[in-house]
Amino acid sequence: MIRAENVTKIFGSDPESAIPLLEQNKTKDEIRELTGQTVGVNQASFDIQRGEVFAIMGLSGCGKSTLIRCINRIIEPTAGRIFFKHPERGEQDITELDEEQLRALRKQHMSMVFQHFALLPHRSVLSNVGYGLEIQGRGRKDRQDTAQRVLDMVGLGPWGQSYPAELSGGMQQRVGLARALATEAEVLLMDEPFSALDPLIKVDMQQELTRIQRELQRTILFITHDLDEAMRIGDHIAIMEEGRIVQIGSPEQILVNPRTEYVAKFVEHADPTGVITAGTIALPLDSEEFVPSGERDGIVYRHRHDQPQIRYGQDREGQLREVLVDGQAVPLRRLEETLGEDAVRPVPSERSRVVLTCGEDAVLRHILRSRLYSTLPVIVTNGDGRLRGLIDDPELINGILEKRGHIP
């Protein structure tokens, strides 16, 4: 949906003089000392797929806000190319658009949500939400109906006739989000939209955005300096340092495999429980820790070498068939069913008589909760029901404290 190729922004009177120095891998400080120019963005490249949330994060001054403004050319990039996949015209090079074409792109296809709301104080909430539609030239009733529908979506339906000054900070940010959504733009550019909010309101807005995104499936470029926020919201995360993108990956990939010391420091204190998955921390069945336990009626059994009392039985296709504890078959229950709203927590004596199973995408937080229902290892299966591996206390501790698993 959005593709950036070596996007570079240099601030100063002679930006072109800094380009050769970037190609020589000179630092920002070295370039400023040699040329007097300031590097904002240094050869940033990424690809955002339709319908995903792509989070860009880093410390203040790393270039993330400059980069997002290069995407819609609020700031003109010094070098590089930016492509937008137009629904009718195919891929367009944004850097080649003239002023009229650029205005049309911003009106119809890209909306922006700012950090400090940028609401018009003399207009009502309903009028603020419909402002982008007014710029598009849509009729009054169409604007009002659409604005009211989007206000209902963000939980501000009764506030349409109020003014921004009458709303709390969190409510004003919802108005800013509603204004961007109302234009039905395929791409939302969000520049640290929740950073000015109190912590509890901030989390509430993150959850609200996630809920709306599940319904609308917009393509979102989200700027933040908060790693936990990036992990809650982003399908992919790009981490910037001194104008460069130093790593791109899923939240789990960033946590489990930081590629630089800079990224490692970011993830050191991050909460992994909502990000790291069962497939990552599970002890694989082909690990040396598993040994054969015999065969019966076409079922092959294995056990963990330090837990001979628990035997895991698979058929010849690898499907999980049964689990024996001290020679007796025990019930198998799916994790998501066990953690459901109607689930009844068993008494302690029963927790050693049931085995829970989960898919590879179950997150660590849910697996931790499963210990309230079963003290036996959690069995991880793939989409075909084949036994993938096991999660016991060592794997849980490893996933929480070390933020890594058994995947190379």
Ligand SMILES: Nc1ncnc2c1ncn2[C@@H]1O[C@H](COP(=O)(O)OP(=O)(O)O)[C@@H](O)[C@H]1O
The other form holds:
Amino acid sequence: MIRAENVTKIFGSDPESAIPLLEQNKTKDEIRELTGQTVGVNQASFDIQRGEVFAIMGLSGCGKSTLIRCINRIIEPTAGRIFFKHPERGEQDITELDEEQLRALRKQHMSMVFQHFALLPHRSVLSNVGYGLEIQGRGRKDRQDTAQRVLDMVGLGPWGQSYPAELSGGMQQRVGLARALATEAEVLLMDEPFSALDPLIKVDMQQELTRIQRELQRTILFITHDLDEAMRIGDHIAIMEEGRIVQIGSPEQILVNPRTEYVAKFVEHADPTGVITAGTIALPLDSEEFVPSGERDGIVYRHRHDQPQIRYGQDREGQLREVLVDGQAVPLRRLEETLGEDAVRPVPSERSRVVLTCGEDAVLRHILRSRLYSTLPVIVTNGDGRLRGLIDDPELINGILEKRGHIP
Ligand SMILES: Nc1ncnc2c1ncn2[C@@H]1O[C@H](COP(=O)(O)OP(=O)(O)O)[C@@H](O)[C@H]1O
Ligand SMILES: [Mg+2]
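Given the form predicted alone, corresponding form predicted in complex with the ligand:
Expanding to the full complex; the earlier chain stays at the top.
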């Protein structure tokens, strides 16, 4: 949907003088010393798919705002190219558009949301939400209907006739979000939209955005300096340092495999429980920890070498068939069944009488919770029901504290 190739922005009187130095890998400080120019963004490249939330994260001053403003050319990039997949015209190079084409692009296809939403104080909430549509030249009735629908969506249905000053900060932020969503632009550029909010309201807004996004499937470029926020919202995350993108990956890839010291520092304080998955932490069945444990009626058994009392039986296709604890088959149950609201929590003595199974994409939080229902290892199966591995306390603790997969 949006593809950036070596986008670079140098601030100063002679930006071109800094370009060769970037290519020689000089640091931002060295470049300032040698040329007096400030590196805003340094050769940023990425590819954003239609319908995804792409989060850009990094410390203050690392170039996030400069980069997002280069995308719609509120800031003119010094070098690099930006491609946009136009719904009718195919791929457009944004850096080659003239003023008029650029205005049309911003009006119809790319909507920008700022940290301070800058609502118009003398207009009602409804009219604020419809403002973008007004600019697009849509009729009054159409504007009002759309604005009301989006206002309902962000939970402010009854507030349409109020004025911004009558609303709390969090509510005003919702109005700003509604205004961006109402335009039906397929790309939303959001520069730290939640950073000024109180922590609890911030989490509300993150959930709200995720919920709305599930329905609307916009393409969102979301900037934040908060890694937990980036992980809650982003399908992919790009981490920026001194103008450069130092790593791009899924939230789990970033957490489990930080590529630089700088990324590792962010990761150290992040909450892994909603991000790291069963497939990552499970001890694989083919690891050396498992030893053969006999065979009967076409079922092949194995056990973890230090846990001979728990034996895992698979058929020849690798499908999980049964688990024996002290020679007795115990019932298998899907993890999801223990997470439902009506799941009955067993008395403690029965927690060793059921084995839970889950898919590779179950997250840590859910596996942890399942320990209330069973103290036996959780079995991880892949899409077609074959046994992949298991998760016991060491794997869980390793995942939470070290944010790493199983230790080979
Ligand atoms: N208009 C400008 N003139 C000169 N330097 C700027 C300008 N805008 C931003 N910068 C510099 O570019 C770098 C990146 O800034 P910015 O993109 O605002 O960072 P972030 O949004 O990540 O906090 C900083 O060093 C900042 O001082
Ligand atoms: Mg900024």
